[in-house]
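The form predicted alone is given below as one chain in structure tokens.
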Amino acid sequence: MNAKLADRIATIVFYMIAVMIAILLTGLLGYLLYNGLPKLSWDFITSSPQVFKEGGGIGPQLFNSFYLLVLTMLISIPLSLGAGIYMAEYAKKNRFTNFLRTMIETLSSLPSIVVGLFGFLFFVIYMGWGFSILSGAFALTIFNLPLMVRVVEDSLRSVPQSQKEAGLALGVSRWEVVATIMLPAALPGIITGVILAAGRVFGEAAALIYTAGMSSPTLDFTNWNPFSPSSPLNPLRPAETLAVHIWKINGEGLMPDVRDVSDGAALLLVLVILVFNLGARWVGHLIYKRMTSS
């Protein structure tokens, strides 16, 4: 076989896939679609869910996915950064440097049941955090870590070596030139790295059932005080996400109209992670554009 004629087989081939791929992902959005934009109302999005009577809404459950976010992500953010910098800046080539990195590696491939059964072990028993958004968020941490470390190294390793020695040569220190020069040019596959850990969040079902629970109390909106029991911002009360609530009702719910609640949730679940995508990439390219006034 000559090189044109595999070279047009190879490109046909990957034509293939990428169609295969697209094709995919519309007959699944399609499918969505049909089946849940029916369900999807305001009332639905904002009300109480039922457990015998139909017509109820996954409004708690949707405002714990975000808030459960917004707590793994203030924890997972700042440990992530500062690994991935120390093992691209700080880390010298050494057998202990490898074996950080191995670990790192087999972290990532952990199954999240055995996550969750370590954050069930760790925080909500030895910690004495019960099932709580807390519990949750720090297991929610230790799937991210992996990622997000990985994310931030390649990302600082592929800013041209150049800059670097140019910012050296100015004579301003090590760190300066991490913060002021490093890190603005990492900044877009940063986000990449926080969107696809903010999109595991959103869909992670198994470790959450261990750690963060199946149930949520009765929320008191008015009620900002984050040490009431009834109150939204209270990190160590149970919170069933909105993956939860799905696989849950799946498997045991009572209610009538269990299908149209599952597909109603479901496809606001997808449109949920697909506008914070959209949103993250808009901020995080504002940043970049702020930071490196390109």
The other form holds:
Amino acid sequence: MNAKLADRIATIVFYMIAVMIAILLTGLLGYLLYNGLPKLSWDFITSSPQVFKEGGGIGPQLFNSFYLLVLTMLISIPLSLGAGIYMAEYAKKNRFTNFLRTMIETLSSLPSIVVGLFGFLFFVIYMGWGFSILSGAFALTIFNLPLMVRVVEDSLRSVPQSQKEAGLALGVSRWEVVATIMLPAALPGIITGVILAAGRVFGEAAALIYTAGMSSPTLDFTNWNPFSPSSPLNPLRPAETLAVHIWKINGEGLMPDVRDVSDGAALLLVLVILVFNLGARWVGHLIYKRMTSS
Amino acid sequence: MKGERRLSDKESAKIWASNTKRWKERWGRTITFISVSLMAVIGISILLFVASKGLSTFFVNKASVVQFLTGLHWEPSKLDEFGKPFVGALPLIIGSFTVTVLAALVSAPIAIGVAIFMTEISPHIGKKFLQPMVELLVGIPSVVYGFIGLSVVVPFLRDHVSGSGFGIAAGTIVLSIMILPTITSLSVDAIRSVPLQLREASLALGGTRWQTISRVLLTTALPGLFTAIVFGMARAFGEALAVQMVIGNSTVIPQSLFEPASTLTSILTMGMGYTVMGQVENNALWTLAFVLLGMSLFFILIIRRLERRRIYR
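Mind giving me the form predicted together with the partner chain, seeing as the form predicted alone was just shown?
Whole complex next, starting from this chain.
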């Protein structure tokens, strides 16, 4: 075949693939929007689910998702900051560092169901926390840590070397250079990464089925005592999240409007994650602008 | 400067030692070291826990490894005439490998095509439209993919092809859409890292764009592209909920792509809640988890090999 003709054909084929993908993606989103949008109402978002009747909402599930997210972040942000700083600043090039890298890589590639099962074995049974928000938050931390550590390490490494050297040259200790110069400079990258990780955590379900559980007790939203069993804030109560709820009702849902509830919940889930993704970019940009005053 | 006296080395050392700086330095180093070690501890304990639980099917319940890998009968709650449980996991293993390989076969050419479009054919459209779309798709949770599969793909297959709609085909479709953005974004990285000079040299020799892409770019970026595909396969192999929702979960080897089948993850997801710790059924499920773990380690190994072969990064 003529080389020019082949080039033409190839170009056309590539365009077709790109168009196909664009159609597929807009189709996916359009489908979610078209089916889900009519279902989204304030009542649907705030009311409790019904088991046998139609018209139930997803209020507790939505609350659980956010509460779990907050707890997970409270645990995983300090840990990943520490681990990220060590990997970027203190880790020497030796066998041990290599081993740590392999470990982090392994953790990040574990299927989330395996992480969930480990959480079930360790937090739910061994630690005796039962199906609870706390078990779920720790399982999600394991799921989340490798990604966050990488984000922190990369952000720290992308800080110009001269800033660090300037600090060290002034006789400031290494730790202070990290805490007062490097971390603030790396902050936009870290915050962007943390928000992106939050989006991932928000949609995660497989690691939660056997840790946070598949049920949500009746919650009394006027009771804010974290030790009371009916309080939404109690970390030792089971908590079904939005993503788990979608999975569960499609497997064993008894309410007649399973489709409607799933449509609405799926759209809500995707919208929240979309907000996280856009927010990550926006916040990162904003902080960067403010810090570099450009 | 007159009137000022330089500190002697001894004096400054004294000040340095009395300072809290040094203590802070040590403290910071220790704290960060502890958090990184914690990750290593978590990793090792996951490996140990899952391995010890998973192997007890063989050591405690006396099932044979060969039977596990080649047996066709998965019913761990029942015992055969020798008092051994039926833990033939071959249908599940075949199911897992089939959906993974098929999903990669469907997804990889499209994903690499899109990646080439985004980097070589029209970087403008790529940056403006395709890139944000791919990023958004990466963020969509697997449950949502499963739900769309359940409400669109399964009824479509039922009405237009044959059977109940549940099966390998539905699983493959859902998984290939799920791993598409992963493979695409990694492929874009691989193709972008091919130096400009190589392209220019090829074009300067009179090569057309397609010749440059097919003979220079693709061959140079090949290890990177393979890495992208393996990443996608690892994701497909470990994916639990989306597959479980559409595959039908029958523990026999299906005769066609449109009959219900099952994967390691789908049986694991379904079964764990209904078994009691320490029982044979439960141990058998942990063995499935152990196989999953082994496979994800295997994928890492392949990725490492491929990374070493990459010439340009």
